[in-house]
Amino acid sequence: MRSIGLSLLLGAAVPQSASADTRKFPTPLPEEVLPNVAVLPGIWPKSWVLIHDLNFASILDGKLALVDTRSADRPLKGLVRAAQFANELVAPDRGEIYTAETFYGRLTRGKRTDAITIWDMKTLQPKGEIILPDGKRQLSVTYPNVFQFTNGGKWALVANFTPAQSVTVVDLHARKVLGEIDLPGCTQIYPSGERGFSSLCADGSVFSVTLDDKGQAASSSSVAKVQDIDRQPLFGTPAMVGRTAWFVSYYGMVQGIDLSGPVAKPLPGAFSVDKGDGAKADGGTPQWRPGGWQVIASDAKGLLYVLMSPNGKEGSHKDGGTEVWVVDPVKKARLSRIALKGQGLAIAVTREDAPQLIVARADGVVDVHDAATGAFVRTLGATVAANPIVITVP
């Protein structure tokens, strides 16, 4: 018995002829050569975006996320790192990204350091670093405005919070910090002029600064009643075109403010995104109002896009929409209305001859919408960022 079970299995181990194999094998994938590092093109695609993940669940791990919004299958390009509560800014004609970061010597504890990282566009490494000093650079979730250029690209503005609000002047050519503008009671950076910046004021009022070529404060000037903080208050983050800016409030009405020369001048007669459908200021009733966190985005031919929402009541201009409508500032009448498939925090429209309206959303995808037309076109879903929060297109 043992004899017949040894024969057994060393005839079950025995493999069959060549000629009697059936079986089909997959063609086996070519070598691949390790490291194999891509190097992207010195001028990115129109259809290219930078999307900020602020990554919440490990903030320390934020990151850029650039995307190609015209792939269906392979829309992440690369990423760079952008930590703790970082900000960018992109300078194409130089092929490089900044992004003002914050570390700590034990990565949560320990000596601050504050620095302008600069990335190279083409291999998305870092080629350089300016650091900031004192440690005061302002940390709070991300917003546009407090990293900026100003003198034609060549300085950069920081936002500082200690809670004592500031301005620091760097010069990206000569990788140096210049000096220090001091902005009592005022917040977020809009470069205005040849040389300078405005910020927005607890008053209502906007504050203007000219920079001398030294980087100091040459002259300053203030415009009161811009906006009326009780009933009509400014998000942030404007949608540029040319040198205007064009706020919306919190309640619908759109401010126009031009930033082109030395002091900035309100545009007169503000006007409401509504067509009678809500988005006033009176009453608790849920109506259409702006909410999210980037929720005005502009065209290259003019027309702004403010993402909606119906359930807008006291306190829910940061909880996303669902529609963008689209505005002609110069008509001061609302074009259209954009369905999304979401709740939208974030909105940006491409540079392309024909422009995608790209939306991100709070469940972490991202959408892309023919700007147009409003049709949907494609989702990028969840997989280019955790937490997609601000859409910078260079």
Given for the second form:
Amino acid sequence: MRSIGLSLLLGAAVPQSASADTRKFPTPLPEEVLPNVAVLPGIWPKSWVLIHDLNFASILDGKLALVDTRSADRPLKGLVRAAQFANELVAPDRGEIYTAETFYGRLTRGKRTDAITIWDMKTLQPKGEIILPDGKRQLSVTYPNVFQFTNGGKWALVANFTPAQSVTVVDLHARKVLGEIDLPGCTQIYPSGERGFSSLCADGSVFSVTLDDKGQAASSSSVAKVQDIDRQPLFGTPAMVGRTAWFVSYYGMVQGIDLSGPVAKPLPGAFSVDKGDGAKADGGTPQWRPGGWQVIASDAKGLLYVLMSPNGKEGSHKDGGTEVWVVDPVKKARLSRIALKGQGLAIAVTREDAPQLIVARADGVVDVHDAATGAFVRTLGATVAANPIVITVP
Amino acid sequence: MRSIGLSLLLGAAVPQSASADTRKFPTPLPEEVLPNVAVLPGIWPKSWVLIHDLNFASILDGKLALVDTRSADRPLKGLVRAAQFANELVAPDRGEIYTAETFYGRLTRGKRTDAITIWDMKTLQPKGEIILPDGKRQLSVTYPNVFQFTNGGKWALVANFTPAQSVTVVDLHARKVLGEIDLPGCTQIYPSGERGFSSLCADGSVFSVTLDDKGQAASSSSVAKVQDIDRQPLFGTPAMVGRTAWFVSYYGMVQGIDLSGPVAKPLPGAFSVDKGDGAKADGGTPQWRPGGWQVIASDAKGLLYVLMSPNGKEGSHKDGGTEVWVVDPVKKARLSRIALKGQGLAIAVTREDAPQLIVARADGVVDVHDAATGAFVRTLGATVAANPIVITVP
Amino acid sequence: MAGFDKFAERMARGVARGTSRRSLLAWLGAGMTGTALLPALPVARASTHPDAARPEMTSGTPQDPGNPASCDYWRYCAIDGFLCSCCGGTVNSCPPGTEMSPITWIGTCTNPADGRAYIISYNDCCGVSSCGQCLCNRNEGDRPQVRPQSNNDYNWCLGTESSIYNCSVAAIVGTALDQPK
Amino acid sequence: MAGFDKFAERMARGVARGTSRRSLLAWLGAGMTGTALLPALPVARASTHPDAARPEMTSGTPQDPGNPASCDYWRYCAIDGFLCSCCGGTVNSCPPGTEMSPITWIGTCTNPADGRAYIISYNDCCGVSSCGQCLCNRNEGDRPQVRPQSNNDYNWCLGTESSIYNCSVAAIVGTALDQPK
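Condition change, the form predicted alone to the form predicted in complex with another copy of the chain:
Next comes the full complex, this chain leading.
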């Protein structure tokens, strides 16, 4: 332990030692080792999630907050850059996070660069990047299904919007762009089959593409009338149960689409989240409807969680919800209702042995409920993100 | 006026026309011309100021807010980029704003570029840039005196800190860097003489440099014991009255430095802002001391305005103040005390015929007082900047 | 791929083609309009400063009632973003320093004074970072991204020199018929 | 310019030369320490989310009392910035993804448990944008920028790959004598 002549160094008044306290603690606290940067476990605990901070006040400086949902005192484990309407993917098997981002040479102007940045899950340091050509990446409020894996996670698909619509195919292993698939009139990317994807189209159809081993379109196929966009529009972000995407409509109808094969197959028997009891999801009083940004989630057992608001009306679908309704899509029945502590915007369920329902609220607070009982467990406060909008369970 | 078949376009329910109201207003509101971008007057009114928003939550996205201090309903006239601990200068005679900024190729990482950006005062569009070499620009919480004019405004001086200290000399007309002056142990830039500058040094001296017509140091000179940094440290940002820089100390002593000649000349007769009445600036109860970030301002008549806090103690000098004391530096007397509506961090006085005292508060609110009477005139609310920290009167 | 071309053709035919002389409506006619804006009224609450109260502004025209600095103003029925009226622009002009997006998302809002349904163009102002004032989100007529012309979640700073989003205007570009022509 | 060199020499001689094996203190000995941090407690209030309350953390050591997530914690007597304890780091470690600045501003704070004055190194964590949590500014012993080693307004993300500031730690690097040696 070194002592330093302080007044020469700092020119500040040096406090007097309190000798009584010094006797109580005869040895000073030890010097601490510098530099010192925290490292994360190689495999993240299952209570950890990534929360996307859109950061409205500076959209160009979006972030991913890595959050331990079981830690009320130290929930924030670190930040990953997610610049300018970014999107993210996580590959725990490779220990990598991928962000699709947009940059300008002079912050707001100058040369535009779109790129996928590869981050190490243990250090949160960048490992490399893949430049995306032509500055056409789709920029919008965070939709998970504009940046998706395919080909067993070896490739990524990036949605483009100029406003012409297309999908860029990227080989994450070789770190290069393979090609681009035009997709006029269709939007969002739902990986389908072994190597391909499906998209929802403006005429209500679903369109499926298979890719060859060079990333070019090998075949395509369309199934008509999957949704009625005027009367029963589906939120664009589904909850996945295996290879089935469960979508919910603005009015609470649940529609499954089987994505296991090369052609997306809508499942028969759409049903309402109010099925099985008297509370109406649409047309009743109060007018319960899904509301928020990420309004549907699944758990490991295949149950669905839908964020619901009693203030349903035209245009209410992004206003957030005050309850989560738990639905069994096999029985087509609602199992329970979970009252939230605030106005939720995004929900997700962890894959822990005792799964937790994570709720990102409009006021920036993140709350945690027991997914099985619905009981409120803890709040993380507004301590991880300015504008939490999407929750990713790795 | 064109009418559009709406349901086909938007698929939304079209509201019914209320025919009674239509009779009251037989003609629809006219179509509006697009695109349409507001343009500013060629010469800004004297009520307009630039307020630097450090933007703590995303420091890399700092901004200048152009603010009409006489408009309570539309105070914000536009924003100018001021990226990453930027600094700014305004040249109304040339109709230009200059920002000294720092960028990274990938927002937070990659290639660093330091540059002066030239903005048009009428359009707030960039007109050009001058690259600053070697990525050494001093980054700190906004100090106006790290980016200053010299040579009649034809050149700019940029402080560097790596932590080695130096000053880069830039020809704004020719848009090129002329040279770099090493400045070990000295900091801040106070333009002095016709073509030169002075700096304050860590031994309490002031050091003056004259530049030749190529921007190289021609001569230098030092005056010792200008300040006692231990016992009576001066805030680094002075108020200018002509070519005299008026500094105030942590304890309320006012020290003038004449910068009109090639060598900075400390003026004799430092005096306390409490001079002339019983209220003590230091040592009294309450303990009034200057507090805030930009704590001293001047008006066109040469009076000084000092932001004061009654909660003075070691370390209180950035906590903000609740009064402004008006001081005549010629008479060395305090003329009046102005009570603020909140905790001020930065003050400035406009050069209007009826000058206004502008107060940027710690809570982001900007208040306006009549400078002559001290009377509160209006608040602009927290409507122009997240973290207003420096006010520039062009 | 021929299949894709055919699909695009089918799409184009399925959507009404506009007759406007303006590129923004011509583009809308082709069924490709989107928007640049941001989400969610509730988020706006979290992002707006508690001391951001400001005096009311008006258009000065009885036929255009309400406060263009308030999210409740009639033209904002489908807006999503910072209101340019609070950012150095007006209800239909961008702040200095920005560039107005040439293409845009279109909403339809009822004017409470004359009872007419107006077509409102929500153009984004681009090239300057987030204005940060008066964040507002309303979603009357908003549909998922699958229908770009009816979705306000796209960043519509397209066709501009920079895609950086600053604020949004709400300009009158026509009146709506109750029934398609 | 010869005059400048002489001046630097005079400066160096006027300041105590440290004997630490650590570059940060060696550099301090040369009279050139600065800091990376941010200003003003009151600004912190404006920037901190009203719902950001969090449970108390402790060091677990009676000799190191207080809450490292609170601005009142004893080691923070001269800090200026986001507290790394709230950002994924700890009181003396940076969050993952950042790089710790090798040189730093040094303060001296009294530990209320043992009454000793400790030398605290306020290292910045760099390369990730503003953490945004627990902004804290205290200025005991802070002097103007003219004395870099005593001023906490510099961005001390120097000597790091990126100068982008994320948060600040407060590490014990020694105890202070009451009088110079």
